[in-house]
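Given as structure tokens, the chain that follows is alone and in the form predicted on its own.
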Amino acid sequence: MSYIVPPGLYAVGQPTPDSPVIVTANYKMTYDLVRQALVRCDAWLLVLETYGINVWCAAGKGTFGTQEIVRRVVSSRLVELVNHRSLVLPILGAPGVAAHQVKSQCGFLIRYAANRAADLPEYLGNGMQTTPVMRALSFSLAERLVLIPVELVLELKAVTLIALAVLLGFSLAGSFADGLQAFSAYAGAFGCGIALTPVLLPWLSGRRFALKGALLGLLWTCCCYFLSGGGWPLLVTLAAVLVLPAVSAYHALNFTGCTPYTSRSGVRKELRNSLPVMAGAVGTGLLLLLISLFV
């Protein structure tokens, strides 16, 4: 998660003072494909100091905001590298950053390009005109499934940890047989949350995230319970009902962060709701646990 590059400017190509400075921030992978799109022009490129998190989410927390942008132009001397006033920002950047407030502190003029690094080319190409496409933002099915990856490598130590004692805990108490069955459990219930709720996003009723894993794991809970001959003590399985949707619609609530659609107190406040009850279910779910190994 050191994925930094130093703030400043940046040469692509070979940059005149008549030539675009495209603002964007020190997340790398943000860096290279911003650089990357614009391989075959000459630009300035200026970069803010994000602390390695993308335009979006950095816009939000407010680090791709106002005082950056003008704390660069200042530092950098872009004023006496370039002929003219303007900046060119990322529309994602937008909720950052008070335009008529760069505009009187440092005197650019700030325009909004795209979404996608990818349409710079073409921007700059048509004389810095933003089309309805480029505006645009998807959230396709390919387009989420590239970011499960991205959460199974966050979550894989902690999940894994747990999952290990999960099996442990459960062939101690009763058998082998039980642990595998319990281990199963908790890890198609980790599934549900991190990979099918954003493969189904669109389809899941409601609009909380928690909910939809919720759902989902109430659907793995039943499966499993039938799967297995449906032959579970009634208070193992009021303990599955409980924990295992809870610990789905956990996973699910991480997946706020990457969506196009959600906003910052929007997010809060289901985090604020949804936490306590998932600690709830599953506190509940392990004291039944407990109780049911002296019943």
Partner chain sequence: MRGYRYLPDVVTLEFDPDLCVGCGRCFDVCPHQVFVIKENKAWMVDRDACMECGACARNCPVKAITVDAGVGCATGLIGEWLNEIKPRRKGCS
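Beyond the form predicted on its own, can we have the form predicted together with its partner chain?
So it's only the chain below, everything else dropped.
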């Protein structure tokens, strides 16, 4: 199945020369959402070639951009089709588009309408006024939950290998039961970072993702200790306290790429501060485990 819609001009309903022109990306899901939103409207839909990428990501890369808009306006001979000279764009397409350059190059005025396609009917119905609600971004629990499976799949290969190594290592050093316990402890720490942190994101204290993840990882380490009945050797306990929160923190930090509010400079700062700490914690933890084999 192809997720790319051929770029070009489409009609929704029965558009006339006075109907608005809505600009969108050629990712099928985006295109379908816009068409669904416009189901009771008559409009022109100008689909840009974004190579099957959504508006926000394509705008970041510049494919949803000034040149592509100008090219499509010209190739679709829009000036012959409509009486007006304006294009309705999603707000999240703005990083790729210089409105004043589109205007000077093809004569069309850009109107940034709303963040969500669902707000288009209201926008078109109220005389093209963007309300504060149409401007406001959200990152609800449902919006965070749908991102978790994507992250899981991306990390699955590396994490499975590490988990198997943990299972094997602890089984060889102790018993298979030890192996299983260490395996579950690692898997749980991974889950804390990749799933539980996103779920609890607005309620976890602090602004740093690594800290949010480390906090949950530490709680998980305590759970492991008490669930297993305690009695871990001192070195193993120390190693767990160092490694498990670091694992969780690392995966929590990766969720920055999914959020609509973390800046590049902020993530860079957090990485610079936290990566050495995480690496140090994991390194020290592994060393302690190694030492524990010989004492």
